[in-house]
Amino acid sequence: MKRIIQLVVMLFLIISLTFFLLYLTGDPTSALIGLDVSPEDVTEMRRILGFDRPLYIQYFEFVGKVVTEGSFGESFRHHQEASHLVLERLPATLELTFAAMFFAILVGVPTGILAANFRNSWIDSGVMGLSLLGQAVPQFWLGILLILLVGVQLRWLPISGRGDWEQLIMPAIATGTFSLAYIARITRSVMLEQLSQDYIRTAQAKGQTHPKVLYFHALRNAAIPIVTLVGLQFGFLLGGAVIIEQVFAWPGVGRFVLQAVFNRDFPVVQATVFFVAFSFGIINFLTDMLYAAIDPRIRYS
């Protein structure tokens, strides 16, 4: 219940901050109706959209609609409920994010374990060098490179769109590479720490095999930092999906909100920020709950 209350407070603060930051960018009326209009038309449009009222009244009305109706208002461009437009595209973004995270965990954790197991060897140096490269390469550049090499030159995978599982591979790789490198580095670090503990030497002295000691003892005790990192990286991947969706023409929330920002479509931007923040909050909430399942010594009161 404490974490649920924290999530509610976080969402309230986020939608409030988003509201005021958007209005600090200026009145969107001119961008909506163009430049070749009379001042009377601008005044009438501001009245219709409600921008002629004091800011605090607009804010309380906005918060009231969100709390009581779950409504962020009607899109200025699409003339539909903004939350419905975002929810139509949110599954595509979550699909890409979860696929990227699955790729990052599937490769990053075993790679980090491998580097820790062969500490100070050429394998360790190679893994850490590639991890550093993975963190340094911009996502959009990697996405463009994959399109040119894998999609255009080799013709192995489609370069854009959503639908077939093959269309998900390149966007997921481009989105998840940074997280993969980060997870590999952290996994190596925590595994090295666990492998130097006394309980590892005790398990080895009892005659347990090295793979069992590595995976059933060291990895289990190193899981808490790794799970924490994965939960935090989920938010990073949601943010990174904005650029990757544009590169691969992926019909998700990121590409949609980017167009909304250019069009000054405030309700769509506000709804997008809310739902992305809510998804990130839920993932972190589940991460907290997972701690107790991994380590029985952890209890929540």
Contents of the next structure:
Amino acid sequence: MKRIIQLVVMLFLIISLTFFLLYLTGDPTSALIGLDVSPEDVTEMRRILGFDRPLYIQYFEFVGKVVTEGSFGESFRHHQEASHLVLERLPATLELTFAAMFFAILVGVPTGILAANFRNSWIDSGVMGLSLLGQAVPQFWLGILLILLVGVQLRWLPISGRGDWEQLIMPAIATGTFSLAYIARITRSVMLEQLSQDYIRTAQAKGQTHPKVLYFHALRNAAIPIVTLVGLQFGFLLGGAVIIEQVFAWPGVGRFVLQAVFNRDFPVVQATVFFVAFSFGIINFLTDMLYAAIDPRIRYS
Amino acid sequence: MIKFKKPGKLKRFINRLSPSAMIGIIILIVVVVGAGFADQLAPHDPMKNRLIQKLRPPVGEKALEGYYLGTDHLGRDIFSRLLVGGQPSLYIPFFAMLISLVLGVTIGVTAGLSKGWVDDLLMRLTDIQLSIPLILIIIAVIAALGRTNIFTLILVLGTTGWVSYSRLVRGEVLTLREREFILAAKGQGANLLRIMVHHVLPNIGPTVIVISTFQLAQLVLIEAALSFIGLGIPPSTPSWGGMLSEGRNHVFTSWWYATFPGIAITLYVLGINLVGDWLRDVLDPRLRGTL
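After the form predicted on its own, can we look at the form predicted together with the partner chain?
Now the full complex is given, and it begins with the chain already shown.
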């Protein structure tokens, strides 16, 4: 319950901050109607849109609408409710983010365990070298390279759009590689730390098989730091997806919000920030729940 | 009597370097010299259009003599543009890193030393910023500003990056404040500012240096991404991210255009990370589990 109140307070602060951030730097009227208009027209437009009133009145009206109707106002450009427009596109972004996350975890964690298990061997150096590279490659460039090699040269996968699961593969790899490398690195170092603990020696002395020691004893204790990390990576992946959407013409909020920034379409920017923060908040909440499931020592009231 | 010659400072420093740190330092030297002396090193004028020789590959029949990495869609030399385009990647992330370092350390130390509502408020602020993906915050701020130039870009990146420091620094300070030497200073009547400057800052220095190298790498990637989506450095100034964004439009016909700026960014970030890894192992190995 405490967590839910925290989330609500946080979201309230976020909409307030974005409001003042956007409107303190000037209202968007002039950007909306172009250059060749008379000053009277600008004043008239400002009055119609309500930007001539004191800022605090605009603020209370804005917050009131968000709380009571879930409305962020009409998009200046599309003349539809901004929250509807954003919510239409949010699933695409979340789909890409989750796909990237699955890819990062499914490959990253086993790779990290492998490297820890064969410490200081060529496998370990190979994994570490690749993960260093994976953390240095810009995501969007990796996307371009994938299009170039897999899409254009080999013609294995479609290069843009959303619909087929095949269209998801390349964007997910481009978005997730950085996190994969990071997860592999941290999994390795956490596992190494666990494998040097006394309880591992006890388990080995009792004659447990090696896989059992590795997966049952060490991995279970390494799980908490790994889960924390994965939860934190989610925000990073969400941000990465916003960029990668540009490369693969993925119809999510990233492409939409960028268009909104160029058009100074404030309601869309505000709605996007709100819903992305909301999704992220829910994920963090679920991560915390997962802690309790993994580690019975942690309990939430 | 046998005389032992004590190796010089520089030599001792080099001896302590790991091979990977050496590679990192060499990469960084190449990038800094290449971008720093771009005007002297560039074989061609990076800004001059020669449409007659547009999109020539670096190798093969159609390659042009003296254009080592080919030409772009306006016939400009890609190698020369890579040298000049490295400059923004060099100073924008660096100055942004300095701003967030000062902000983050100040906030972290203040939160750690003052109990109660100040600490609560500052940590809540940190939480808020961590609850939205960084790139989206930056996009929102740029939306508010309307347009960016190099100066505002440094400011935006600098003022949004402080959370990287505040959490860890606060944690460090919380453990430090119970240590005897801090208590002794307090007992002698030192005020908060004196404790901060003379006792706390020297002790969190290593941690901060380690964080700042990794943040620098992150900022290079963010700056490139912003220039790539058109919110960063204006297209009139050559930059690696901007070159990638132009190169993407010609990816089907000219593979080299988007390839070389990408390699440049990757190597540069790799170099910073290699040095960062080494600094972490030397200065603050406890961070190995998180960074």
